[in-house]
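In structure tokens, one chain follows: the form predicted alone.
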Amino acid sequence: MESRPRPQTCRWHTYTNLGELSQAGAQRILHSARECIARSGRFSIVLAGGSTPRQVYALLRTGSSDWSRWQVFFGDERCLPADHAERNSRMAAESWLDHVAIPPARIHPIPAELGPQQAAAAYAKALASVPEFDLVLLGLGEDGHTASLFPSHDWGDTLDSPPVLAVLDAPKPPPQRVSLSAARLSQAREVVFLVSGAGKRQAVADWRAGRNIPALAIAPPGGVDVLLDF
């Protein structure tokens, strides 16, 4: 029998809107780069796609850090062109990225234009240098899904699973994606989910009922925070 994770812990925060929740969120996110950084001189990132974080990223734009010591990773990606507008790495870019000095080799997307399954094997190799990130950002889908991990499909969420995942038929388009695994996300200080919409509420009441949904298999040793607006 395949060996899986440690049960997740969860603590809930919640705010009364989207803004007051990314004020949150950009605000623990440079606290962390800030402690990390004075501890170890760097600080490594996993962002996350959606709509949610785009407000988050724009504070961070405006927000002050040791840029030069960051490291930037995504949770997944959309195998579309570089360049497409619907890349999670050109929303973070625009939103974020292009405007602070993080060194552009230090800032790495999923090559997610070679195809799902060369694009996995390529990122598996750029994460190999990392053997735990200092946090994790993910988002929550109304079917409870989280990067690109599915009802119904391989979460990588056993000891033994790959970091990364070629997902070929996401049920939402487009259907080929790349995603870290839910074993490697977990491999992170913290995590923190950012969950903005009504939408959302019967995703995070299965997750708080304890209910089988790709959100509940990231499961990092120090629990896990989820910021609401609701």
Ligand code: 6PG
Contents of the next structure:
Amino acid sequence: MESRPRPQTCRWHTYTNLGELSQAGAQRILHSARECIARSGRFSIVLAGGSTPRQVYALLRTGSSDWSRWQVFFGDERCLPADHAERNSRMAAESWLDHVAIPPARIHPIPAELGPQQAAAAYAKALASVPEFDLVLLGLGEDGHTASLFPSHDWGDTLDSPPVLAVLDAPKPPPQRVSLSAARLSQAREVVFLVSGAGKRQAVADWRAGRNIPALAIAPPGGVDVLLDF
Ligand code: 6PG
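Next block, the form predicted in complex with the ligand, ref. the form predicted alone:
Everything in the complex follows now, all chains and molecules, and the chain you saw is the first one.
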């Protein structure tokens, strides 16, 4: 822990249900994009995988933004064929990205179909031109994992950690994944966690108690915001 860049600052926001959480999440994303585009002319976002973000992404389909200014990256990906139904990139495309005018060249899926090591090396190169993300979205697993950073595995949470990790034995299927490291996910102006479902209660309790779960290793200078529906 001592070699982490900084301790995590965490702000908790509770909503009545996933619908309200999703509305708040979508508004937060569009607001962040508006601010960044006004300030710098561009907006870089890292997308969360899993199922929770699906409603947020679907709401963004009808959002108003200068989509041509967006750059889209992914926090992690499952090592499955590019068009596989369980790919995080496919979920984001079907629910949102296929329906807005973000130029395809500015959407950067992780080439996880290449296998964990090759994909991690390739994605590290793709990220080299982005020193700091404007907004990182993350989920939380029932065991406290985030992206594909799992308990008892390497989270890449030290200053000298690589930006992208090859994951070979993930406890959440599929076992082979690619994940941005905790250190790289922390190089962000804003980080928002989307956490839904009573099954996450213990992980959140552990997190609030300061137990060392992977989510605690995400420590951007501006702190993290956690949107919860319990
Ligand atoms: C994945 C995700 C993973 C996810 C959590 C929560 O590839 O599975 O990156 O980190 O965000 O497991 O998943 P749910 O949103 O489906 O509960």
